[in-house]
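One chain follows as structure tokens, the form predicted on its own.
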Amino acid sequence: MQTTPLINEHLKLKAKMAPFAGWNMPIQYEGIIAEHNYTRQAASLFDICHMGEFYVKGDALNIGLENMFSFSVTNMPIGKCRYGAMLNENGGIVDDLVAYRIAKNEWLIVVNAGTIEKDFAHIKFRLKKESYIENRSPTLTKLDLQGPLSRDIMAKLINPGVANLKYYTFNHFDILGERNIISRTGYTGELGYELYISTGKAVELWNLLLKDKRLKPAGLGARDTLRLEMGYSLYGQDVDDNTTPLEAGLEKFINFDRDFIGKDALLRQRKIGVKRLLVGFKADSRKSPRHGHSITKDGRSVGIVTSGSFAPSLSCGIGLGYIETAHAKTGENILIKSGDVEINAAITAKPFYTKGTARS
């Protein structure tokens, strides 16, 4: 099992631990409604070390780089994060992502934590000789500063320059003596920045911001009920291999303008259209649907569910799950099942959080 820099700084503030994508990871402090709560009333800071972080550099029209992904990255202007993903030859998901332009011929790709051997193999085998990419995984890490007090707390804490980011762009600034980059992104909907910065300087950027008491420590446990109350997806679970941006209802994140490794299996399935859809709906109740729940409609089994848990914010259980595209309809009550559990919900458009605080 893999630690983090970050495990001591757990251990003493007597989080609990359990694994998560082969890592030893902080699911709660003081626990995961509070800190929920918190993150969408102040700010909240996530350890996500254990997320990779490629280098990629080169013409990335002549490397390969720019079929790689369901976006395009050469018309990203410098600064530009951009979120996609990168698909097999069955257009079938190898990993959602976020990239960063940082100059005219070179990138940062971050990737999820439980995917970072098989999307580095799967990128090197695919770009050509001309390119350079680099697993700073090792090396690098990250710390997500998430709320709607982030960006006071960012002016004050590391540099009054971040308060100018813009929504999904960045810049390099000076952190403990390194120049690295400071991002204008997260996945909780809330006003937030991902800080870059060497493994070995984790701990210090960890003490240095929590000396803010406005600023929590919250777990992956509050980083899931955020993430689901936004209704985005988690990879592994709601998304993989063998599901398509189309049946995930990620189209909005694909460039059909240009080639990219997936298109040919994407325009068939368009084509011919697709037999499931993933969606998102809301108990009538505070029970929390889980994965691997069946969605039933009229006593027959039509889906499954992929994400469930309690929303805080609305005081209802929320969910995603593949459903038969003819049931996939906004509205649609359908019933959720395991053993004697049977929770009735209707599917719902999403976000079902509306009031996040990431554009503000």
Given for the second form:
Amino acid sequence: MQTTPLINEHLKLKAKMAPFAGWNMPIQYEGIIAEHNYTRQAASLFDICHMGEFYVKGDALNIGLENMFSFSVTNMPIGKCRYGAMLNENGGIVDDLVAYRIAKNEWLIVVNAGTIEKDFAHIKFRLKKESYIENRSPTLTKLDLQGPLSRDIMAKLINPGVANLKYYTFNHFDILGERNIISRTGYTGELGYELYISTGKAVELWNLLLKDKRLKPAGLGARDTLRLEMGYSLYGQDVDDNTTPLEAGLEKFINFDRDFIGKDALLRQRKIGVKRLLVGFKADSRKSPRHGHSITKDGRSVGIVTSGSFAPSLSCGIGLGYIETAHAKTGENILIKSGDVEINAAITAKPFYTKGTARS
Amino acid sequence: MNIPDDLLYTKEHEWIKIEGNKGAVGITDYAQSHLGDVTYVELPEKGKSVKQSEALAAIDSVKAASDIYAPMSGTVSEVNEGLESAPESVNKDPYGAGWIAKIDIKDAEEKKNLMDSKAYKQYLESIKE
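I would like to compare: after the form predicted on its own, may I see the structure of the form predicted together with its partner chain?
What follows is the entire complex, opening with the chain shown before.
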């Protein structure tokens, strides 16, 4: 089991630790609901050091990087971040990721923790010889500061210039004696920042940020309920190598005006039409749908739940799941079933939570 | 960890407070702490007959769902309807406002299958090892 550089800080804070994607991670400190609500109302600090970072250098068109993702990396302005997917030849999602354009011919690619090795092999195998790729995951690490107060806290503790960052952009700032990236990104729906720093300085940065008493640590439990309230997919649960962005409702993150790996398969699928779609649904009670529960309609199984939880901001159960396309209509009533568990729910537009401050 | 002396306990971390032929049932401080934030309690129907160790109710926390087992056989005489709007009482006050149901006890002899507070404390220590 791998640990992040912050393991001792989590233990000092009496975090409940649990395995996640091969890492021993803090799930909660004070409690998932308290941390969830605090993130929406104030600001929380998350240890995301387990995620992966690849540095790629070269002419994106010539080295094959332009074809690597569902989005174009060559039409991104320098200083811009972009979310999308890396696909296999069948259009299946190898990973969802965020690319940062550092310079004309330099990118940072941020990937999920459980897919670092797979992703690195996928990219390296397909990049042409004249490229340079480096897995910086062991030496570069990341903290997320999320919540409406995060701008004030960052401006005060790190640099007033951070406040000028627009949504999904980044810049380099001096942080604890090194110059590194801070981006205005995150996966909670709230105004927030992701800070990159050398692994050896992660503890120092964690403790520097927590000196601001408005900021509290939050674990992966709250991170999961926050992302689910926004209807965001979790890799390995809602999307994987066998699901395509068209099925997962991620079409807006695909730029079809260029070639990319998996494009032909997606065009074929788009022509035929997808058989299933990832939808969001809301329970009519506080009961929580769970991963693996069956989605039924008129007594027949028509789909499966991929993510489910109680939504602290909405006080009801919510979930994501794949459902036969014919039933994937907003407002359609469904019954979630597993053994004796029965939950009445209705298909709901995403995000479930609409008051997020991310773009403010 | 709070383990009151006047209750009896199961290995699945339920408690029962016996008064005459009635027993109030809930989950222990240890159980609520492990479950985390309780978000929903599926209460049993009044009049339901349950056997010792059979499922009596179910609890959802943010991360998991768990069955609650009957510490003793009996008939459900009362349920804690306050948990429908305030399931977090199970976390805040597991031995008080967080009680789940009361049963009319069918067989007082079944007490011998339960642990007193001292034995439950030892049991918790043994499972922590």
